[in-house]
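For reference, the chain that follows is the form predicted alone, supplied as structure tokens.
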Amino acid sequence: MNNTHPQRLERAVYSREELCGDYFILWIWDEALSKQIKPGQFFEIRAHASLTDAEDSRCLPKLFKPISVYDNSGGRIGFFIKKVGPGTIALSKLKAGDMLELIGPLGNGFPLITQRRILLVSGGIGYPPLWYLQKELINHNLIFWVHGGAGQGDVFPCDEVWTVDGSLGKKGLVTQSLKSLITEKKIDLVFSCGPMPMLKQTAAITSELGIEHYTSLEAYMACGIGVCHGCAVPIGSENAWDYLRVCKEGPVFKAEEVLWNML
């Protein structure tokens, strides 16, 4: 669980980076904040109220968006974002010097482990938190990373790419190769983040093979700070379970403890 008290902050955009398709990265600079963040944590962020027009301003409370930390090094903090709705479109209009409103760091984050054979599995916008994670793990573990997307505009650097339309890498779903890949690479630990169907299938495979698996869940968050319980998911066993909040007790859970059939 995250023991760091979330902060509400205003920070200037240090720089922005354009990626393929609808993706972009916003960078901020805060050395003190940087030291508090762990791989897998996220922030609620939005464009500062002063940068929105009058119509947008009426909707501002709904425009905070949960965004995972993509990179964090020596004060340089990156948010890897896809334009999918009003909140992220507002963020996409920001340029260096514009102000961001942030709440965080939020959530628990991934465990940092050494001397393991690790498989990273991501899909679409599930890529960013695993990028930060692999930077922290790569010097102390053997890592192989598979990533999938709808098309070539949804995939990014990794070891094996899958696209649904076959426009880049292998054609199909990223989960198609997992069972054989885990066996071939002698994988003993899996980290995953991405769309729910991908996570469910990955969890089913790791359960069948008896492989340790940590997964970062995505959920609708009305508040992002544990107050509204809108992001609660069933965690535990079929005989003893409870609803835990993705934003507070998560977003990272042991896959074996998620009651996937109830999601």
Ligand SMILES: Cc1cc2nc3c(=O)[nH]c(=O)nc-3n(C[C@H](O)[C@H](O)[C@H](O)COP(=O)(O)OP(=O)(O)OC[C@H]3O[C@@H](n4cnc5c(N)ncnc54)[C@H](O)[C@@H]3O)c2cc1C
Second form
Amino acid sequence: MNNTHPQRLERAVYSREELCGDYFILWIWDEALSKQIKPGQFFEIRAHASLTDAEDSRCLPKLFKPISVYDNSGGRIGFFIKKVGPGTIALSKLKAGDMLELIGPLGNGFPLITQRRILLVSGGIGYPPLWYLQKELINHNLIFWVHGGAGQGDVFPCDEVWTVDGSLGKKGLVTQSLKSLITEKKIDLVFSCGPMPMLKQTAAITSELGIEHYTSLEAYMACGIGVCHGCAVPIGSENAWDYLRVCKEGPVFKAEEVLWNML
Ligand SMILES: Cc1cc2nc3c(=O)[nH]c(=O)nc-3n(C[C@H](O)[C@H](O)[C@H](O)COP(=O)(O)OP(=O)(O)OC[C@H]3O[C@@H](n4cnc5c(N)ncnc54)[C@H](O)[C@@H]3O)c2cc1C
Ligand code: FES
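Moving on from the form predicted alone, please list the structure of the form predicted together with the named molecule.
Everything in the complex follows now, all chains and molecules, and the chain you saw is the first one.
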């Protein structure tokens, strides 16, 4: 569980790093905040109000967007972002010194486990939180990471890459190899993050094989801080379940407790 209280903060962008295609990283610097964050948590972030009024020639919209923590080390906190619409495009226009508004850290985060044989499964923009997670786990576990994307512009460093168009790595969906990978590598724990169909398929495989699995769910978020209940998903068992909020009780859930057929 997350024991820290989310704060509303204003921080300057330390730097913006351009990656391939539509991806970029925003870095901020805050040593005290850095100590409060764990892998799998996220922030609601937006360009500061001073940049969203008509006087700024960039005319950035006033939208908070949920973005996972991609990296966090000694005060250097990174957000790895894909430009998909107005909110993320606005964030991509920020430069060093521009102010960001942030609310967080939000959500529960992944459990930090030791002495296991772990498979990380990510798709698309599910990559960033698993980067931070693997950094925290790597000294205490054996880890293998598979990542899939639409094409070569959507894949990043890991152990095995899949692209839908076959432009890099293996051609197809990242879930195609999971069953044999889990068996061959004697995996006993899976962490996943990515599009819902990928998570659902991964959960079906871990359920069939009886493998422990923690999944970070995607949801459309309105408030992002537990107030509107717009992000609620059914969690529990067939006989006893409740709607839990992805932004508050999640985004990480035990895959066996997610009622996938009701999503
Ligand atoms: C907990 C959490 C963590 C996230 N972490 C990251 C991250 O680290 N990096 C990153 O780039 N993105 C992340 N996202 C997704 C990001 O929040 C959305 O891409 C962003 O809100 C889109 O806003 P926009 O205004 O740019 O585009 P919009 O106009 O809001 O959306 C553009 C397109 O993306 C789709 N979309 C928007 N939000 C979601 C969503 N939550 N799930 C699936 N499809 C969506 C819309 O249907 C639309 O097709 C995360 C989302 C959640 C819920
Ligand atoms: S987005 Fe409002 S409760 Fe989760």
